[in-house]
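Okay, so here's just one chain, in structure tokens, the form predicted alone.
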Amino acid sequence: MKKQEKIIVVGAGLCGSLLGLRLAQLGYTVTMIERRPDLRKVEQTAGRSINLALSNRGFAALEIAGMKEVALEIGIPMYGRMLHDPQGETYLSPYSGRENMSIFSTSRTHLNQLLLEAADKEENTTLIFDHTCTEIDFDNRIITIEDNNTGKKETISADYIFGTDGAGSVIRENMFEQGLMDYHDFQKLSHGYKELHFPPLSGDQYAIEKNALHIWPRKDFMLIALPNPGGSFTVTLFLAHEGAVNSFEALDGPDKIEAFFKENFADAFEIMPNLQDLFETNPTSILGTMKCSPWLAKDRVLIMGDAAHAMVPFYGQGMNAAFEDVLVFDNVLVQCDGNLEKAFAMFEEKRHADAASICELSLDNFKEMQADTADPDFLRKRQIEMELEGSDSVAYYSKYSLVTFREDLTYSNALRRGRAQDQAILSLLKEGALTEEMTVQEKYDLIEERTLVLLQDLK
């Protein structure tokens, strides 16, 4: 049924088109507004995005907008973290000890131009690309656009207006400089990524395991690695941005480059022949935390996904949240009987919470997979949880399967039992307490005992 109610969507990358794809769906005028060229039509340049793990919460969003099939079918399942030590030897750490429980490794610019191409079939959908807002009147939701190629300024109204338009959001900055933002932080990392690439083999094979997410962990850095179709993997760098060893700012020539990867990562180098080139041409990109709030401005001016919360990507759930943000006002607006403004302000009541909890849990994964990943406790409390989850006879799910798989879980209650789980079983291990001997049941219950008493203490 077709509503009175206009909405703009500033912003139409992965958020931004589904949530525009939704909104046209459930009837409402959707108007997109895309910075960028219009991604069905331009060649693109690698570089600058990390290639996007998409799991359980991702496709549930996807689901209720009819593209989680669609989506199923681009990408590659990992099973896991094959990790790398410094003399190429490989360990394959399994993402859950259950049978077939996978991530997508998800090309960002295929999943955007598809839900671009859905979104555009929708007949209230209207698609402007290659304009940029540059200006923003919240009391009457006016928002002026910038030709990118002429210059030519034009205004749009609506009633509703969504900034979906990433991490350097030009809504949200607009809030926090007309005084309609309490709180504005962006925590930028100490490290900076790189995007590299390994080449695929002749007859299009893998020159590395196809179905994992590969690690080269070095406590203070590392290199990761994604497959793609066609036998290629996208590879990111992630390091110091300065320092006077292991850093970008140290690798100033192509000697210190190469020496840097035969030293570190030595099988990786072996199947990189363009990384002098690659080096150089792709750019250092910065990594951070946003937080901010609040995100709804004048009643009818809110954002999500990035915009609200950028995070670091070492959870691989920055896309997977920003599309349960889609799917939690979905299911808001239901909640309100369809009353937009109502929804606009419950929203954020329902999502805060969850949203600085996966920004904390990213930072913590950066450590993890770091270090913590090559660290023989670490190792063994993965033992002990994939023997867990692997029992028929025992409902036990770790912090990364609580965040990744059960996506009927909040992120802030994944965030409380997952680590209080995690600070269970290392306790216990440093005890003694947990010996090969005992039987699965026996390690359930111990350890369902130390975390429910840390859960108290946690409250």
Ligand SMILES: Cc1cc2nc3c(=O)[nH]c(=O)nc-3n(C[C@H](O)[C@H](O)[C@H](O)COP(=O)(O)OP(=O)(O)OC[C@H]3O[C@@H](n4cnc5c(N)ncnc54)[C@H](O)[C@@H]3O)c2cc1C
The other form holds:
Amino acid sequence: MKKQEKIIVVGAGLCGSLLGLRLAQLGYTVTMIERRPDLRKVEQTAGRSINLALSNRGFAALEIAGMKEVALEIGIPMYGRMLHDPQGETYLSPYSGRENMSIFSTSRTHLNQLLLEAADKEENTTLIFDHTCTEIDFDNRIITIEDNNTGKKETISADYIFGTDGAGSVIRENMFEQGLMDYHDFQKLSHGYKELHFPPLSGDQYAIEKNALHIWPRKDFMLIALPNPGGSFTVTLFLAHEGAVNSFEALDGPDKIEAFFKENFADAFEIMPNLQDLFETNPTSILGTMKCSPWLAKDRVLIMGDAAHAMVPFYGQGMNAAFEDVLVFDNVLVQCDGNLEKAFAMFEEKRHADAASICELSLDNFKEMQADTADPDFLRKRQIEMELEGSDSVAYYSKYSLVTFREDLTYSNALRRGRAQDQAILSLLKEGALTEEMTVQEKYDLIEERTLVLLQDLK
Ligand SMILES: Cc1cc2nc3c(=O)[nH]c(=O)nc-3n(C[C@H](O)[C@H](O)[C@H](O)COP(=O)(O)OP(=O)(O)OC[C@H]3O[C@@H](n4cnc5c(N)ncnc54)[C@H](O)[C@@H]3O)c2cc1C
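Output block for the form predicted in complex with the named molecule, input the form predicted alone:
Let us now look at the entire complex, which starts with that chain.
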């Protein structure tokens, strides 16, 4: 049913395009403003996370807009982390002990294109590309947009405005500058990233296992690779920005780059014919965590997705969380009987703690992916968790599974339980209390008992 309210969505990236689509489906008149040219018509520039891991929370949000199936069609399932040690040996650490649990390597551009296409088909949407929002008048809900080609400025007004303009959000920065935010903090990570590439072998053959997320964990840095359709992989090097060794600063010439890759990622080096070109051409980008509040200004302007809670990418949840924002907003709107002003106020109440939790978990996983994945205690813990998850007689979910596969739980609950379980297993292992002879049920009971005690202490 057509609604009276006019809504502007600033930023038609992943979050904004899904949000715009959903709001249009609900009957609102939606204008979407996007800084980049129309993705459906131009080629993507290289070097900006070409593929992303899409998982249950993202799918649940896509489903309400009828986009789950099309997203599944373009994704490549990854069933676990394939760990590459310095000698070139590989070890598959499944994401779950349950069969067929996977996350999906998905092209950012393709998914965004599909969402824009669907939004464009709704009769009550207007999509404006190649225009940058430069200013916002919060009292009157008027934005200024600038045509990127001509520099011409114009203003547009609406009843409600969403800022889904990503980590560098202009809407958020305007809120902060105009004194509408109490708290605003970007914590830059010591490490940055650079995108690289494994081309297909002959035809569209994959040089390494297709259905896995590959990791070369090396304590202070790591390389990861996610599969693309057609046999290639998008490869990302995470490395400290500064430092005399093992840093982007230190890799200041082709010889040093080659020596660094040969020493640390010899098997990957063999399948990277364009390493030097890509290293030089692709940018070194920063990573960080954005914490700010409130997300709501003057009752009718709300930020979402990375604009509100950009996080480091080590749980593969930034996009999933941004999509889940749309789902949470949708639920809140129902709870508020379609009253947008009430929903705007309630959204942040419902979502803030969860966003903070996934930001924290993502930082935790930075350490885990670099180092602990190769650590014997970590491997032993994973083994036990796989055994428990693989058994029908107990209902166990590891922290990773709680975050990734249990979209029915909030991030905050996944964090609390997941951390308590981790602590329980590691302490029981240290005490020698978990032995090979024990049955799955006995192990589960012992872990659950310790977890509940730890959860009590956390209250
Ligand atoms: C290396 C890396 C790997 C990642 N891997 C994963 C992963 O595996 N899984 C996962 O879930 N997440 C991952 N993420 C996180 C994910 O990319 C982000 O969380 C997600 O893109 C957030 O979506 P968004 O729509 O909020 O922001 P964005 O995708 O950044 O979209 C913002 C949009 O707003 C537009 N815009 C910006 N400013 C303006 C303006 N002033 N006016 C108009 N338009 C504007 C931009 O052009 C863009 O289209 C990764 C991130 C990085 C950096």
